[in-house]
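Have a look below at one chain only, the form predicted alone, in structure tokens format.
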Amino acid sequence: MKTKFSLVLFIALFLATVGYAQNPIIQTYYTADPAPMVYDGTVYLYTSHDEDSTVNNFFTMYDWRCYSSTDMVNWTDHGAVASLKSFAWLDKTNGAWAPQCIERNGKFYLYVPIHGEGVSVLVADSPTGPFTDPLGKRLIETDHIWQDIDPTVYVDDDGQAYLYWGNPKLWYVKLNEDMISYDHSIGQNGVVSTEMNTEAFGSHNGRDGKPGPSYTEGPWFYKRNNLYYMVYAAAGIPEYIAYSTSISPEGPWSYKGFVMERAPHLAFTNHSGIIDFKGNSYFFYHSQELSGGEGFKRSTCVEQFEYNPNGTIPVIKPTKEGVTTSVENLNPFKRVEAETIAWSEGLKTKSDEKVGVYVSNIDNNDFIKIRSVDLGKGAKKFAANVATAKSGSIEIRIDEKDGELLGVLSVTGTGGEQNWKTLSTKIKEAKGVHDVYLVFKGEDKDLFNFDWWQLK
């Protein structure tokens, strides 16, 4: 409870200072190294996960998480979709670093680095898993496994897939169509070392004071309008985000400049991902602001941006407002998962086999904000699926946490914290598009668990 209290207190101070921000987009967990994937009209966001308790003053990371959005302002938590325990051959208990996922031929391939164990791959039939290990060993076999981190993957128009990775150098392989093996006829046993020079990756003075290429780690590789982009963490620690381009997926690369410069609320590391979605371009990164400046407790952020007419990327400023406009409104007349959140305070999520992911750790005055909710011509009833041995209530408000009160759902004991029951209450009709706030009230701690809600 001490960790939760500290996080709640910081969020409260954070909100009091800046109003209701959008960044970071996940508040229930510390998430880093964002890797967005667009599939079937949805953005699936894969992240690493910094634990609430940092061990030995170093990255403490055991699993990989997934979130999704169709509107770029509300994010649905799908829980931990893979972990170090997904690999039966692995005896490491820490080191679940920056992932990336891609779809091919109806399968989803999650490439994950394990610190000190190189790059491995997991496969699933769904973007949210379950992911399983198809190889029983590492995918990338090299002599520099401690440097084999931060994989980024792309399938080119001709069907050839490329997997890049590395710190402080950049390597790649040509993946075979099965996406779990690669062509060994090129490079050194299939691994090609990218030429690292200042023309390709810019110039930076290293720790020895000598100039060298600015590339550090965290590559993000993609193609747009016949131009290949390599976006990466640069200039050592603290890290900036820079990028290079090429007319070939195999280089040579040409340095183009910074994408995001250092800012006080960013962590000493940074890691980016870029997508186009529903006619807009988005830049993902991470900061340390939610944790109050702890570089081993990072949080995912996103900014909307526009490419310059010549295809170059502008310098993007990290903001607290983040994405200000949704690309579609949320329909509350269909079941809405409680873990679909634009902003929250004080909450966590859990999961079980019965209901999947649900909202937990609910205390008095905690809340969930859902943005751009289309109330249509008005609703008459609010229903929620909850489980508790205690009692509390949910206030349904619009536009602000203390905004107009539409109604109050009384949540009484359902027979246990895993005994789920759907409760409902009449509400005042409100029309049009609003932000909806679900504000929790009660005298006890851990008031109830919350699975989903719906207007009728």
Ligand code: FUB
Contents of the next structure:
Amino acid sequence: MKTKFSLVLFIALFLATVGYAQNPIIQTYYTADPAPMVYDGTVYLYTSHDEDSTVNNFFTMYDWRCYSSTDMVNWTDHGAVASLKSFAWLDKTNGAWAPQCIERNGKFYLYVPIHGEGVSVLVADSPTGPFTDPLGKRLIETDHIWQDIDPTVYVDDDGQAYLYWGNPKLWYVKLNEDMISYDHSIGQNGVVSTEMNTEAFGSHNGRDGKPGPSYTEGPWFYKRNNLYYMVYAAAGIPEYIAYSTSISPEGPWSYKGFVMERAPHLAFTNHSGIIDFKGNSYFFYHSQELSGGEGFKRSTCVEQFEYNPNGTIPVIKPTKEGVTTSVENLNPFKRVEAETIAWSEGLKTKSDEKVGVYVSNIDNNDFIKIRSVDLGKGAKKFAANVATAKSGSIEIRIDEKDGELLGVLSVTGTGGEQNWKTLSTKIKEAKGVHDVYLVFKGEDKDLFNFDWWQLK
Ligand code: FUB
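Other form of same protein, the form predicted in complex with beta-L-arabinofuranose, not the form predicted alone:
Next comes the full complex, and the chain you just saw is listed first.
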């Protein structure tokens, strides 16, 4: 009884602050193990995916999802871009753990661990897939495949690519230029074992509080201003995030301290990804806040931070506010995918062959918030592509969920749930930059599906 009351109180407090929240950045699915990639002016965020129903009280993870943003506050859902089914040779139905994607020579390489099956790679011509298996087998061959998880990849300035991974040890290979094979002349059959000592990986407390280096899993490897960084989950369980640096991509590593400490709303795991984007630095991680504290239902969060002048990383606090300033405004006079979301409640996304990803599971009072929308001198019309066999409406509001009402689009039977039609309505003109709220109304469940919207 007490537990139930605490959970209700927890959710009430959480919802009370939602107006200001940006974290977690995805609310339609549980998304863990964030791996951001900057490509062509856009951040592509690859995540693992904790299913809504946890099986056998363990990680329940079947696919990898992708989201993108050009402003760091609105995220467009590209759906599940790869899954365990991408590997014809695999007979496992669970274990799609922490991925990372990188671009090289116009191809996109998605490195994925499959729990108990080691590290594999998928390739695509676009950052959002379709990803296919170029090898027909796993990429990394070792005699410790249960420990071969959490790949992280970086191509150095001289063209040499490195793939690091591992729990509780850290291994690496030097990838060949094709990115799907590696140099077998080094280490053990090409696999080099990193020296795991406390000078390299800290001695605050080791794995599970035992003495020893604190490195546990989830490495994130990159170079910045000629310094190589290894950021990782440490001292599980629960994990904090720590980091080490080196002047060489192959170490030796030197322990530098905490990046994110443990906190009650963080999960028993944590997993980082770091990027520089449009002049700012961002730290991605996951929390268990959205699920009300379930460690197998985690969600991706982001914080903006600044490196210290000497290149060290400050201790970063997990916040609800997350990224407070968008790096650019959103243009609503171009088609905006409905699944471009800063915050939403009650919604899911699905995809079909006609329109790709769309917003679904729309019930009365569910809503989408889109941040930093530049309404310019004001718009006269709101148009939306929708599909439904029922009826409902979309209220177009600004600044708050119950903020100024600009107009209401009535969404009536378009002839079926996949029968898409563009409907429009006149709206009141509002000028300048605002957060836009699309609030859904109607008496039924699953009122309609929503593909895109645009102002005119
Ligand atoms: O998400 C499954 C596993 O949990 C990841 O591979 C680890 O990094 C930890 O986050």
